[in-house]
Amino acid sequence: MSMNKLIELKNVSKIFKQGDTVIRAVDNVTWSIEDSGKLIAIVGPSGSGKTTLLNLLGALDIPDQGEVIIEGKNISHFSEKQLSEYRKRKIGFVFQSYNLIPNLTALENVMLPMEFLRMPREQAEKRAEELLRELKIEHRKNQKPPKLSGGEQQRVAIARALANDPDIVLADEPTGNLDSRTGREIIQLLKNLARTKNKTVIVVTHDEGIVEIVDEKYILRDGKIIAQA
């Protein structure tokens, strides 16, 4: 019996139009990831299609051509309701600019995704505290984001991404606003999470300094995956 691949893209394209110009942000990509528990980097210059590819995996965008298949399910054909459930339950997002709610505490930010799943408040608070403890940021749980350093905010953002125990964590330039030392700490943290929690963590970056830490590296150029490094 054949096993489903964890992530599979078949001839996937995403096309944008700017006036008369057609931009193939993702251009006929066929690519797969077999196993969980890995930190995977997609690297390439700015404008190579990295964020678009991540958005397709996270169902923030739907392909114009081809199929995005996650754990054997073709999410390209999902209804809006199914896509919303997929994003809430299967995917954790980490962004370059953290995207924390500034008037909520660190703890409340981590609890937010669990509220969308209508988890009882007491249970959500307990889980949020556990995640902040694992990420060594629990001592800052009552601080709001403006009072936190960039590295602290990114730790809170990673805790939030893990709140609903997703299978896949997608990180878009997660070290982009951090100094190189803090950036390496965050990437090492993501690698440890992939291993210990058996998550698939996919990072898009143009930061060559962090890619030596990852388990697998793919190069994206002009919307095409041209190599595995």
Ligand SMILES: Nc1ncnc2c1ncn2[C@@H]1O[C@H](COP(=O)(O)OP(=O)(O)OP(=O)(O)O)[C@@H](O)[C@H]1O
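Just so you know, these numbers come straight off a predicted model, no measurement behind them. Rigid core here is just the name for the largest C-alpha set that superposes within 1.5 Å across the two forms. Numbering follows the first chain given and starts at 1. First, how it differs from the form predicted in complex with the named molecule.
Core-aligned CA deviation for residue 33 between the two forms: 2 Å or greater.
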Second form
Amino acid sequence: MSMNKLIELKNVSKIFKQGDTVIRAVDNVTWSIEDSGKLIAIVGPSGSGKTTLLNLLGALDIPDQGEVIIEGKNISHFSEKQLSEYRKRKIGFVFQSYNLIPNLTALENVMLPMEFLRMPREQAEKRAEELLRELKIEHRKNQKPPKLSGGEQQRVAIARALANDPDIVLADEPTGNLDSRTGREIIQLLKNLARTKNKTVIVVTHDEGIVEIVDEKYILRDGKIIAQA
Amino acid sequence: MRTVFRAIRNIYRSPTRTILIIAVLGLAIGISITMQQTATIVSATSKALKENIQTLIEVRAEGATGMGRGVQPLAEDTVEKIEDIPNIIGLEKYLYVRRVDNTKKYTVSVISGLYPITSELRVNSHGEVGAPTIVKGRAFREDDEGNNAAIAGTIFAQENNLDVGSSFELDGETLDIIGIFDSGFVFGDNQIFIPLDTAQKFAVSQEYIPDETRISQIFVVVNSVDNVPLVEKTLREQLDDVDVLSGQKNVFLASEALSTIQRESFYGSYFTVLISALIIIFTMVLIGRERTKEIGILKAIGASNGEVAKQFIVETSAIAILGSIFGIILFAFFAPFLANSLLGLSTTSLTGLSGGMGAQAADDILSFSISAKVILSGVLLGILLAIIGSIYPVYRAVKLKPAEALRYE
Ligand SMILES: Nc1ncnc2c1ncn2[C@@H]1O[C@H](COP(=O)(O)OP(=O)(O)OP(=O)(O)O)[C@@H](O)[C@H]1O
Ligand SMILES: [Mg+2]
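Now the other one: the form predicted in complex with the named molecule, given that the block above is the form predicted on its own.
Entire complex below, previous chain first.
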């Protein structure tokens, strides 16, 4: 299979100022993500810049220094509209606290990204049901998130992240709120997705148990990628 | 369309809060509409009052009150003196001549001359100045001036076998009866209105007045309500042996009271709009902050700023519209009660003072009810509030960086 560069980071830094202290949350990182069908882990201690890095990859944030290049274009020059277009078409997000919309049913949550893509309702509903079935959560499709367990919510969230058929799935500590068994199930699920759907799945974690399953691992410390395994 | 649907569902998210907000908003909007309506009605009523009554001042010989005690004529130079006073735009002159006929059931009748002929038919009965209505024939017109036309009271007509079209002989003059009036007062209705000069000739022949220039009563028309007190004062200073009655002093007071109500309602309605605006702004700021993280989520999964903004606009509008509807319902429900307590007092006093105007005000109260205008003003208010309420959350949602929004707890 051909390995296209999906995202390239060139000497990227993200700097936060809090009063007098300056935090280089991401510090001069150069990295590229390919459409590898791999499950990639970013590990590192709390505050090492994992979420910040993921936000840069997902165009939720723009860098203060360096370039984030998507399809040959520097996103620093993107308009709000272009940034949201990119997120809408290319990225799927999974969060630690699931972040489902609480007053929408599981099915409606999964349909949401397709709504933003202006997909016809029936088609969106059909696809959402398929995804929920794949994630073995279809029987809970009409429940609202507060009625679902953590593992169930995360399955719905993963279905939602896949709804727009993204190139990259970015998961920020997707197992952080789950017990270890459920956590391992979810990671295995993400790994299978990467394989079968040929998605690049990037998982942020500091759970060492998970790291064994992944295809690639990057260690982040003080905003720098210090090792790759 | 789905954004709209989602936005509307959002208002169910905390039903208690939504109900509370809609109730408070509805109350404020209801009060605002009520006050607006009050201001409008009161404005119309007091305008009518000012135009019709307040600008009149009555002048008559001192102690002359009604036919019971005789109607003395005014001094010869009274009219000249009055005509010299500024701010007077018209005079209505009356001469009331008592006629006693012992062969009749009601022995005392009154021959009333008036000039101009179109002056109000002022029934002189026990000091009452009523507002008679024409029950047959017609009222005086300008072209009746100079012709011997007459309008008789029902009792007068009965006693003298008169009807519309018949004529009445008075000391050699023939008067054509063009109308019959009724005032509700027996003595008042034993009266006939005829041109002033004819009445004056008759009065001289009766040796009731010394010459044909005399009159018993003048209604002075002042150019504006505001000048009434000044003209009244001047009249008192310039004229001796007269009673000056800006008879409608009470009406004046009532009108003052109405202006106060009007002013207060006017400002009150603005104040309540302000309150409603604050309620909705506060609510939407609260909701906007509460949804910070959700805005981040929506943006992360591909919502554009436009979609996020639309959601807030629709949600705010839904709340505002529900508030308006509730406000209109509250208004419809409480309007009659409010109308009574708010305008009832002044209306009662008005009715007592002058039948015509009282009825006018009472009629206006009937309009104090649900109408297209009320609904329109409620809806406009709702739209205004929706716009005001959306500004902050939309501005904030658009400005909000998704990464920051997602960090928000
Ligand atoms: N918006 C912000 N404003 C100020 N400081 C920030 C902001 N976002 C991140 N930081 C800081 O940048 C550093 C990296 O934060 P980040 O959230 O990326 O770490 P993390 O590796 O995801 O940590 P955790 O494992 O606790 O989630 C931290 O010191 C954090 O306090
Ligand atoms: Mg983090």
